[in-house]
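The chain below stands alone and is given in structure tokens; this is the form predicted on its own.
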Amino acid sequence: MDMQTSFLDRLFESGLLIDTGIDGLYGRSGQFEDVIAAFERLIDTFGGADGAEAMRFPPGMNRAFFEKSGYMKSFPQLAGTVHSFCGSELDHVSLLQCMEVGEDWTKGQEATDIVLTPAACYPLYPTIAKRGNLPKTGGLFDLQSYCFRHEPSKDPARQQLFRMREYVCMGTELHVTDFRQRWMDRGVEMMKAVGLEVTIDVANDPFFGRAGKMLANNQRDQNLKFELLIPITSAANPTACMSFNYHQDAFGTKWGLNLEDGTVAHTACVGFGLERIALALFHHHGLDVKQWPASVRKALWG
């Protein structure tokens, strides 16, 4: 926890994370999103020949589609709704009255129609789904989003608002499979060019309660998650920068994406934690960038 404070506070320090007053919560300088959009390039250049189709969701999604999804029979700790007031001219005046005194005004608050994004792929499916069946080809994809995820934390790294990158691919299983492969070569070169070391090992999702033991083992007996893990505010417990899932049939069942025979698709995903990759070059290079190896500057601006 110390190694963790004092790097947000040296963040604070430099300017390039801003103190909001809530733990996970912080605005960005310029410096710091120009290496996230270096970065980003990168992947461009790694992944762009592939021709995925790019698509862009807000960070809210259809409460719906999020319902669907099953997302709190996994993580009901995480998610994050989005509530508004919808009471009389008498409910207002009952609030303001509440808000004066200090009292809970958030209560007659009620639920509408859009959730918090807490994956960028979650808007995707469905909307691939209303296409009918894939082409023979399958189909790939180039998603980014904030995201929302209910962890308040003094750790820089575990952020509830933070930005991922996704390329997800639906298709046969070997089709898939071997693109999950292919981006966990392509995520170590990746790191490398950016003078990061990092180790890949087999991980779960923080499934939520005694059920979900028994789901992460599965997950992890599978294989059906790796990580690629930096040591960022612990050499001990490295973060996860970047994770590489096979999903089987499980979204191509319960959405109804179906290979060009009537097949149900596999999916698998890469996503980029860009928060997390930008806080690890950072800490293993400093904090003015000016400063990093040339190699490094090379790789991210050319």
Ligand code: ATP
The other form holds:
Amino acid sequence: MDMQTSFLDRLFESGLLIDTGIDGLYGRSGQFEDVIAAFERLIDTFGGADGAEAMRFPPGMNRAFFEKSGYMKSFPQLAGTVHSFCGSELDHVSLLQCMEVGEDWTKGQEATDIVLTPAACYPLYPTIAKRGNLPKTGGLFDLQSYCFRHEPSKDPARQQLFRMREYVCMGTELHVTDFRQRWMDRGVEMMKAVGLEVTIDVANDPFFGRAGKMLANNQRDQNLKFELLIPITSAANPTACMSFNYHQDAFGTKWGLNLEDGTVAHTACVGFGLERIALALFHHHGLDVKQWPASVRKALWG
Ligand code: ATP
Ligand code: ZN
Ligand code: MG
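Follow the form predicted on its own with the form predicted together with the named molecule, if you could.
Next comes the full complex, and the chain you just saw is listed first.
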């Protein structure tokens, strides 16, 4: 706990992260952003030849798609919705009165059609389903988005608004599990290139409640999720900086993603936690980028 506080404090003192008064909501300095940009270019060099279709969605998604995704069944504790004032002039008067006397002014806010994106790939599946059947070669997509998760923490590696770079693969079981394995190998290689020691381990998502325990156990037993772990705030509990998820045909069935021959597509996604990777670099090589090992600087900036 002390370690966490002090790394966060040092990040604030150095200006790399900017305190907003909210745990897990930080501004970032130009230097911090430069590290993320450099690492994303490294991702491009590893993944560039695969011919993924790049798409960028904003950090909010269509609420109807979010509802259909089943996110509220699995992770209600993490979700964030966008609400707005939709009232009359009279309602406005009482809103301001409410704020004036320090009462809860948010009660009158109404849900909009937008929710905050929980993972970069969520807006993709309905988008691709709308196109019709996938070609024989399947689909490969390159995504990056700010994501929201309501998990306030003093651990700088657990933020509420953070960026996820993802590759998503759609195709046959063999096709998408090969894709996932390739990125596990690449992940290890990339982190080695920037001087980070990693381990890969089987993992599970934080499914809510008692029924969630079973889902989590099932996910583990079937090796559906792996994480690439790097010690950041704790050596005993290293942080997931990448995840490798195989959804079987669950998303294919849910969204109606079919292959050319009419069979349901299997899907897999590989996610990079960009802030976490930057934090791992600062933690291991120091807060002054100029002092980083030459090999690391070369891998990032050529
Ligand atoms: P954790 O196990 O640490 O809660 P996760 O398994 O929930 O992470 P995923 O849902 O697989 O993470 O998200 C993909 C990637 O996004 C993770 O590998 C991680 O690098 C990053 N990530 C997830 N949650 C956060 C967060 N709160 N702050 C910063 N990065 C995050
Ligand atoms: Zn994903
Ligand atoms: Mg996890």
